[in-house]
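Read the single chain below, which is given as structure tokens and is the form predicted on its own.
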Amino acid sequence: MAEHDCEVLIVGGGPTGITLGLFLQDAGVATIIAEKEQDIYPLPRGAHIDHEIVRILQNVGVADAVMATSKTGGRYEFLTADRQILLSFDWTEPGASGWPYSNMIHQPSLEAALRKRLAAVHGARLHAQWAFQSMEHDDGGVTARFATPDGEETIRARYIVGADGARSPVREAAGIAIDDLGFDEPWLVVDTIVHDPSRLPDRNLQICDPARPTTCVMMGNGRHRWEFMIKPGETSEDVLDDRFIANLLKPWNVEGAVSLERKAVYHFYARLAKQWRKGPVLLAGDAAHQMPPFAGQGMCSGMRDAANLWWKLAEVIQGGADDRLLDAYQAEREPNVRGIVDMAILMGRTVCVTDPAAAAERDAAMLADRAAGRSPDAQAGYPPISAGRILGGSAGAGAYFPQPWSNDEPALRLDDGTGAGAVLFSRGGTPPAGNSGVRVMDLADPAIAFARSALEGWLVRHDADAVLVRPDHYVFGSGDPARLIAAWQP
């Protein structure tokens, strides 16, 4: 450690960033987390997070308190121009992880949670208006050079993670490419602040309408979100008039309603980095991939990079483990981003359409479906991990464990009982887990009592004895106690 001044530098003080930061803390992991902006952004970007994701956070330690500004997703409807439903999403039941399945926050709110949880635990260091420059490294590990208000700073670190958004300057210094998958549209996000709700749509609506595709989405903390599609010929300037929104508005009959807070002219991009991992430096969030946000996962797959990433690295720096292990991240993680950026674009392709016989046809198509029983009406299915630090051939091995509840008040949470880490839940003995690193439970143990006739259930279906769940809460295999603590030895 003498030659390093973290095992861990983060570049980037999102959602993703602060995450990672709390993750590897948690973990005993020295960081540093370098942020180029002095405060986090006060207005609305991110509007969607999942049920996973509310999981992420409660493991960080700040569900509750992103919750407390967020609202249920409810349902999201795909609407022709007349308003007839092409498709509806159900979002009203809970999902594995026992959180609401969909929920819409307000992201500043969600950052402020995140960073005050930071700046009450010791060790992961933030350091605002750091602005990467330059890095260089090697088998020992990365230099990093950054611009600060007292001048250069150089950071050593034995990893450096490029949490720093789309355009990712540490992407860009490691010479990663990208891979563009062929979405580009321009629309206008307009952010409104809610003063009177009881006229505003009370669910997620997609406006298929040829003549001006739209968005209207809830948001957290009061507020309401319109995106509107730009035409040929339209101009940012054009479209950021005031007088220009009113008119996109007044259909919907809002005036006093709601203020605006934000304007904003976006591209909706599909791409992903073509390496996750070059040597010591990793990606994560919009820096590994950026996808249009018709699925609402945009922050949510940053999030789940930061719970997929932790603690490979951790084993890595603390544990021993081969530094190999770090090549699983992407092997796990590209799958499934790649089923939601290929979701959210057959989305917005069914959204974008502005040619009016197109559209008439389309919506000819997907009524009659509707009509038939064969419309996709269901909550998202995204690959679960298939290959990676997982004991292929085993029962449920990659797929997404549940997190059951009590009925108490508070409730009690699955996850509050095990701690962080990787867990051996067992139902025929347990193991001496020796230093695998993995917690081994008895189903009779008083800490997860609540929940033992869901665990016992869930291995009844896979006919297992015990499953060790990864720390990340994806299946790493089922099977024979012992035999698992075995597999599981880095």
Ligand SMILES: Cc1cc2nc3c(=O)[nH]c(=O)nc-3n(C[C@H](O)[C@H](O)[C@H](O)COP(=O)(O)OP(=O)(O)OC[C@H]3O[C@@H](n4cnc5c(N)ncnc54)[C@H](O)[C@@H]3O)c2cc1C
Given for the second form:
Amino acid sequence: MAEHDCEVLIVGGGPTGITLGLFLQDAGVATIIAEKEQDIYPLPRGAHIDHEIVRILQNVGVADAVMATSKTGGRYEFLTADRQILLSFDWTEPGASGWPYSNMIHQPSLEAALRKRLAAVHGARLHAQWAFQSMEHDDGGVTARFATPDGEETIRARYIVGADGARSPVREAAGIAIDDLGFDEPWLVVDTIVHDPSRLPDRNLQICDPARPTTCVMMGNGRHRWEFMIKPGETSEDVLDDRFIANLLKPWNVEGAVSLERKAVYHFYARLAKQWRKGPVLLAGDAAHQMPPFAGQGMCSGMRDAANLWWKLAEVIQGGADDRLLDAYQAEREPNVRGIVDMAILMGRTVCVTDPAAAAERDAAMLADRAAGRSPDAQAGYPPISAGRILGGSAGAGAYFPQPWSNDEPALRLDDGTGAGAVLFSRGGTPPAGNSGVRVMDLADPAIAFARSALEGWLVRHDADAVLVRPDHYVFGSGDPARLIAAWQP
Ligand SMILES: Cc1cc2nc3c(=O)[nH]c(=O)nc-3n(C[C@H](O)[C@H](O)[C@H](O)COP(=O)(O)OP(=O)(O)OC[C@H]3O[C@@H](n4cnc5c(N)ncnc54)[C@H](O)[C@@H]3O)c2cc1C
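Mind sharing the form predicted together with this ligand? What's above is the form predicted on its own.
Whole complex next, starting from this chain.
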């Protein structure tokens, strides 16, 4: 390490960067996070996280803090202008991760919980007001230059992760191009503080009204959000005027029930970076992908990136794995993100119709589909992993592995019984783990007694004696326990 200031330099202290930093610190990988601002980004952004993300937050030690300020999402409906149901997603059941399927949050509160945890973790280093300027890389790593309040500083690291948002100066400096997927819609976003929740909708709504497509969603921490599509001819200045916003809110009859907190104009884009890794440079979060917010998945996707990437970096840096393992990052994550971006675009195209004739046609087709039971509104699934570090051909490889939980108070959850890292659950004997880094657990292990029947059920369904689960809770493979351990070796 003498040649380096740290093993991994993360540029950007948003939700992706801090989550990745927490994972790496917990794994003992020397990490520095450099963030250009002093404080958390203050404007309205994420309002929703799904159940898998709460499990990620659990793994970095902040699920309870975030859940204390969040609200269960429940139903998500797309309605016609006269309030007929076009789509109705029932997100009331718990997800496979052991947490509520859909959770309404306040992004700055979530980020504050992550930063508080980072400050408490031994050795964590967040350099605030360090703005990335440029970098050079060679065989030994990367040297990055920062503008700081004390002048220019440099950091030398083995790897640099650009978690620096949509504009990503790191992506730019690495010369990585971005694909524009052809979605660009301007919207006004309005966050309010709630004084009387009884006067607000108890579900999340997309009002597919061609006169003014509108989103109305719950948030955590005593807030509620509206988003309004901006019409041609309206300027940012027009729509950010408080009287204009009061007029937009009038049909919702919420005067006195809410007060305006924050407002912002955004262009919603869909874009994917062509390369998520170039030598020692990796991209994560909005730096690698952007999507319109209709599926509530932008930040979620960045946090999935962090969960996918940390253990690969740790295996290469600490476990002697070949550095080509990092190529599996994009191979695994990009199809998942593309699936989610496509869903977000589809939802966006459904909502953002302003031509009355086209809207009438859309309504007629979707209402007919719904009447015929063809509406695609079951629980949204997130695409499994189909390439990369999985044992192809074995049952369940690449699938998301559930987290059984107990109904005790407080609930026990599988990951709390296993700890971080790869785990082998076996009902066919426990082979020695050797130097594989895998934790081998017999189903009779008292630490996971509450999960035994669920784990056994998984193995029976997949006709396997054992399953090896990766640190990000995707299945590496199933089958004979000794064979799985051997196949996992770096
Ligand atoms: C209106 C709206 C609603 C949304 N709703 C949802 C939702 O419901 N659910 C969801 O999951 N997502 C949602 N999103 C998306 C979500 O907000 C983003 O995907 C998420 O913030 C991306 O996190 P990130 O850490 O990758 O990037 P960012 O949050 O953008 O963080 C990047 C960080 O990098 C820093 N940085 C930039 N340049 C430099 C530099 N030169 N040097 C050092 N640091 C730098 C920035 O200051 C910033 O702190 C929404 C977004 C919008 C706009």
